[in-house]
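The chain below stands alone, shown as structure tokens; this is the form predicted alone.
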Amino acid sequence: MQYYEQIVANRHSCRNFAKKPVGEDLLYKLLTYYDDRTRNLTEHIKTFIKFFDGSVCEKLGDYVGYNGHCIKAPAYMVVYSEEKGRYLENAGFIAEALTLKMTELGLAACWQTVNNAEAVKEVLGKETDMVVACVVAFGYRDKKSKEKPVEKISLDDLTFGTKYGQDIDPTRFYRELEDGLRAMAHSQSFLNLQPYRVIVDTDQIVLVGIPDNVTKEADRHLNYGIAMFNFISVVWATRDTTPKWSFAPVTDRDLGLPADVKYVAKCKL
């Protein structure tokens, strides 16, 4: 509960950023953690991290962002990975315990949609064969800016019953799933639509994606990383031994998925 409310919920996207620098002891810290591969969602596929300082803001320009604008910042971090089934969930599952890291430790953060991720890493410079999975814009907010946190989807609507469609009986949320489903509401998508759902059994939740038509592949599955992460922080900050997230396939019931309804991945409770 105490790492919902004070980091999670706490967590909100930042489109203005105060000019202020970020120091190299935040991003030491950033890095550490990082390097701690448990947060990993998958341990076959290899990536790293780099930061870089508000000026290649003018490098990036149309390559990342919304509508061909790149969010200016103090500071952005680029997360490279090998190109293999399921990287782009496994970076967005990393990159989003960066940001809830940068929340810890007081800094705002905003997602950049990658729209040309081979000219992202010619700009940047070509020092690694992996691909560009995403990159984060990040910095100390604003304390002048009247922005504020978008409304994301409820609870009622994020999750199903044992079947999609089908309603949920709330006296199956005990406080731990209840807060790691409600991480799951407050994770970032694009233009926060969250296109995916959550089925709700006495044994697993499962994570299904749903069409919408504006979300890109590449974000979809970034956002599929992010909810990931989300529900897995929670759980992560009250247990010794956490659940994990396997992509392998629901063979023991029927999840009743529409044609347009896309499995995702099943987490153990």
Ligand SMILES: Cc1cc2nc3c(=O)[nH]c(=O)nc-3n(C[C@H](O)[C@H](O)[C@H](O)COP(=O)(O)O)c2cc1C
Second form
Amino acid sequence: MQYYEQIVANRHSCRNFAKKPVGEDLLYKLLTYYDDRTRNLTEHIKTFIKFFDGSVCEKLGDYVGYNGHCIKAPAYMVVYSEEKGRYLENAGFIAEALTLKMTELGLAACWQTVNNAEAVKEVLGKETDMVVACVVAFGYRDKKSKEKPVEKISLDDLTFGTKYGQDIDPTRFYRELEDGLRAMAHSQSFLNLQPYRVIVDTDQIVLVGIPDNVTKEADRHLNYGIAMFNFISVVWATRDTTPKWSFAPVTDRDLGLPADVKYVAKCKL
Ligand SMILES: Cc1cc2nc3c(=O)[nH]c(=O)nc-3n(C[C@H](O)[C@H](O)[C@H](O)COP(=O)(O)O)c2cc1C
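Got the form predicted alone; any chance of the form predicted together with this ligand too?
Now the complete complex, all chains and molecules, led by this one.
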């Protein structure tokens, strides 16, 4: 509850950063958090993260950001990844863990859509076989900024009971599950479109993607990873044993998915 309210619900994107640089001590904390994290979405995909200072904004040019506009920030985090199946969900999961850690450390962040991953890799000059999976601008929020949190999908609109399209019985919710689902509903997404829904059964939840002609393929997968981390982060904060997301198909029940709705992953409760 506390983690949901203080961290997840408190996070909102920042597009007006103060000029103050992010200290080495905080970068070290973020890096240590990345290195120490034992809870991965998938075990078999290698990744690494790298921080860059604000001077790379110019180099990034129109290779990142809505309409080719990179948000000016004192720091940028780039997640590099092996290019394997589900690598974008995995990178989204990792970068969201770090974005929430930034919130904990008093920093603010804004994801930057990657318009040209190869060009980003080239201008950042990192020699690696891995690809650029995502870019997050971060730093301190300008205290004079009037930026307001945006509206998010309601829990009611996000969730279905047992089958796609079915109303959910609200007595099915218990505190931890409800907070986890609220955390999913609060997730960042490309243009705040939140093109996914969650089917809630007694023993598992299922994330599905809904049709959306606007979100680019890569951002769609990053969106999923973010939502999956948000759910898990709240449950982790209250339990020793933690559920895990799985991409294995659901074969033991009918989810009632319309043809244009895509199964993403399931998580045993
Ligand atoms: C994959 C992805 C790409 C995004 N790209 C951009 C971007 O290029 N520029 C920007 O200002 N915000 C970007 N955002 C931030 C979203 O617009 C923001 O998360 C959404 O509007 C919801 O607001 P919130 O983060 O305050 O909850 C991106 C978010 C995601 C998840």
